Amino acid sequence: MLHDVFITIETAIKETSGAADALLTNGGEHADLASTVAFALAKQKKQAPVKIAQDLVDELKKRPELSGMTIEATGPYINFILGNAYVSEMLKAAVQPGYGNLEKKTTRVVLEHTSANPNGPLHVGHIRNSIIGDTLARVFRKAGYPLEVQYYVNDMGRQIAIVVWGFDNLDSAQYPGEKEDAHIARVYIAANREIEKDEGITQQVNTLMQLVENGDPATVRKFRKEVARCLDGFRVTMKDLNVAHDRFVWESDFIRNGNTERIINKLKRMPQAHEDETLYLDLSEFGFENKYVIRRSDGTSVYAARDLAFHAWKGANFDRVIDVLGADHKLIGAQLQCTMKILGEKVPEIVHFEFVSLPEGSMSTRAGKFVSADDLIAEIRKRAFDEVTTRRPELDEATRRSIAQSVGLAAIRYDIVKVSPEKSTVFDWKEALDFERQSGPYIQYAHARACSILEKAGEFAECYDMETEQEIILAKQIAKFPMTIEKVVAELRPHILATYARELADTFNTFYHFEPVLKSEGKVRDRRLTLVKAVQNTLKESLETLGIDAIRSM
């Protein structure tokens, strides 16, 4: 709704002014929506950009289209307000079950996220990708795109070779209970202790790399296996975060399929390939200083050759390819980006995001210091259900672990999501279970008010028609919902829907502080209790999109 209302307006102010660009934006305290056009125009028409908006309010007042809503010059700035007739038509669409879905596209997406090293469990720092990642995947299926989620699975890396030779050559039983991840990050870490003390365990993981390229059978069995294992225990952890992937897709298949050797091949004859010991691309005029190595001295490839192999066969399947990669990633994704679009290959979208760090200082799965996901979700619970406890003591003990299942659910995913990617944010405890503004209970909460208001509102004629201020400002902020689901989409920025849906849980709280639902009568209460059920079902698709269970009842 609000989508079709700003392209008509765009489409009027471009044709009014002949201005290549309407410059048409939110309208902020001020109204709905907002043109600086006047300025752009300003050296073109040589005159005052005051002027030139009034003449624009002028002519847009007599078109057809933009009845109904108020038009006006503000200083320089040319204000849209939208009238009665948008707020009912849009609070129509807000109570149908699936508001914010967009229409069907043909455009086929692939989005690659987490892909962490199968070499221990996944830990603080892995799970912002986790949750960026499926995040912008709900986003874009709730946008109408066909989507593919994948998992890009490193079974060919010295990680992994370290893992194999550790299980090799040390004592590497499993405990009773112990988590296959956890198992595995025990034996890679014990391993690279070893490796510390002897540099010619270095050529044994060497050999391995190399007989794992070759495909000797035995070495390429002990690589699966211990990847598969860890995969297993990633999986528990995932679900634990309501994060799924479509897709597992292995480093390995690349190498078996012949699509690693005929990528090598294509770039052997590109101007900037050059061989010595190594097979190396100078991108030097491009603004990258190193060696960008796609093949070692010893004839195996590295990771960046099966990377290009993977992207390659993503951009020949799909239309879109998006990756979400930490930002120690910057410049391999960069160097990637370059190299495809010399190739003539589909070219990458990256969503780079800053890490989590503990109080302590970064995380490593080779030093054994990091705060596991998993460690994390179950503090998490377990200080979620003393939360519930101590508000609701009268539930009976199994509600309050569903309760705090859920509750335990939103203090993570939406503490990560709600900042931007390229920030950094350091994880603490007290803010990640902040029940209160800021915080993913904090929306279930509100949710769950609206709710417990028509549930004891009972049955009542359903009414579109919004009098007050607050009503006024509430039904406009649930009609943002739509354009916020488009601009994530187009800006690949997930926190954008974190802040919608945040905003929206205070514009409910303050319109139920000013004006009484329940204890009105008449039509009053019914356009109330109206607005009341939009928001419940706005507050829900939200929820559900950032990946949050949007539960009735805390």
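Having looked at the form predicted on its own, could you now put up the form predicted together with the RNA?
We keep it simple here and write out only the one chain, dropping partners and molecules.
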């Protein structure tokens, strides 16, 4: 709806002014949309921008398709303010279930996220990947794309070999009640300590890696067993974070099914290929200085080879391939894209996010320096439960627990998704545990407040004609939701939705304090209740797309 209006105005300006670009911007407090085209035309028309703007406004006002809006020149700016008919129209869509769903697409998308090495629990860095990825997945589905979400299981790396060595050689019994992934981390950390003391162990680890690549049944079983146990732990954590995958794809399958061998044979024939002891690509003509190694001198494949096979497979089965990866994968990701392009395969789109570190420095599973997602979840639920108990002592414990769980989830997901991915962050307990403004719970609270009003209101006749300034501001904010979904899909930046949801909650809270709803009467009450219904629905859709529970009471 709003998008159509945008196009209409854009076309009208282009036709009226002859400019190639309508130069439409957000009008901010001045208007719904504004054009700065008068500045651009000043030189060629040899006229003052103010005069050009005024002349254009006179012409635009004559156009029938723009009749429902106010058009005025404020100095050199041309401002467009949508009329009440538009506002009513947009609100009618906003009260419908599934508001913001875009038209169904046929482009099949595969989205990969998280894919952490199964050598220890997910920590606060990994879940940045999960939350960005899962939010993107929800937005793509909302935007109408058929989507499959995958987790790429690195089940044959050196880290896993070290874990297996640890289980074979160290005292590695699971503690009572110890979670599988935490158990594996403990063994992995201990094994790494041994490796530091005794270099001979590295040779044993290498042997394990060769055995697994050659498909030795006993070794493969051992690798699979520990990896599967770690993934069981991951699944618990991800479920707590409301993160889901449709399929877990195992790296070793690409050895077993011959895909890796096939892609290596294709790579060998590339002009960039060099085969001496190792097989590697020289991509220096594309600006990559280092060798892109595909196969070791002992004949085993490296991660890059399996990754190429994996991406070729994804490209063959989907129309769009999207990966969410940490900034440490930027170079290897670019090399992968470059190679896929040369091979004529589908090139994956990669969403990178920068690192999360601790105040004392980088996280490291190997060194045991990390804050696990499980610890964060446990701590935040405790905090949320105390908070709910203080605010709502009359509720029974089960209800308070349930609210605390949703509030905790909201706090974590929102805290992570609200920051642009390209910003590196330092994990801060105080901020993670904050339930105030610019937090997930703040938005949930606004939603619960709207639900409460609607519940108390009972039946009412829907009325879409907004009148006061606050009503209209809120209605126009609601109308921006579908365009926000579109924008996230276009830019692959989910924090845009986080910002939108928060601004909508802000606008609603301001409205709430200035415009009585239940206390007003007749038509005024009806239209404000309709507006509250639209806000409630839009907040609900926004929260759910962010993977946050839109609880009705808190």
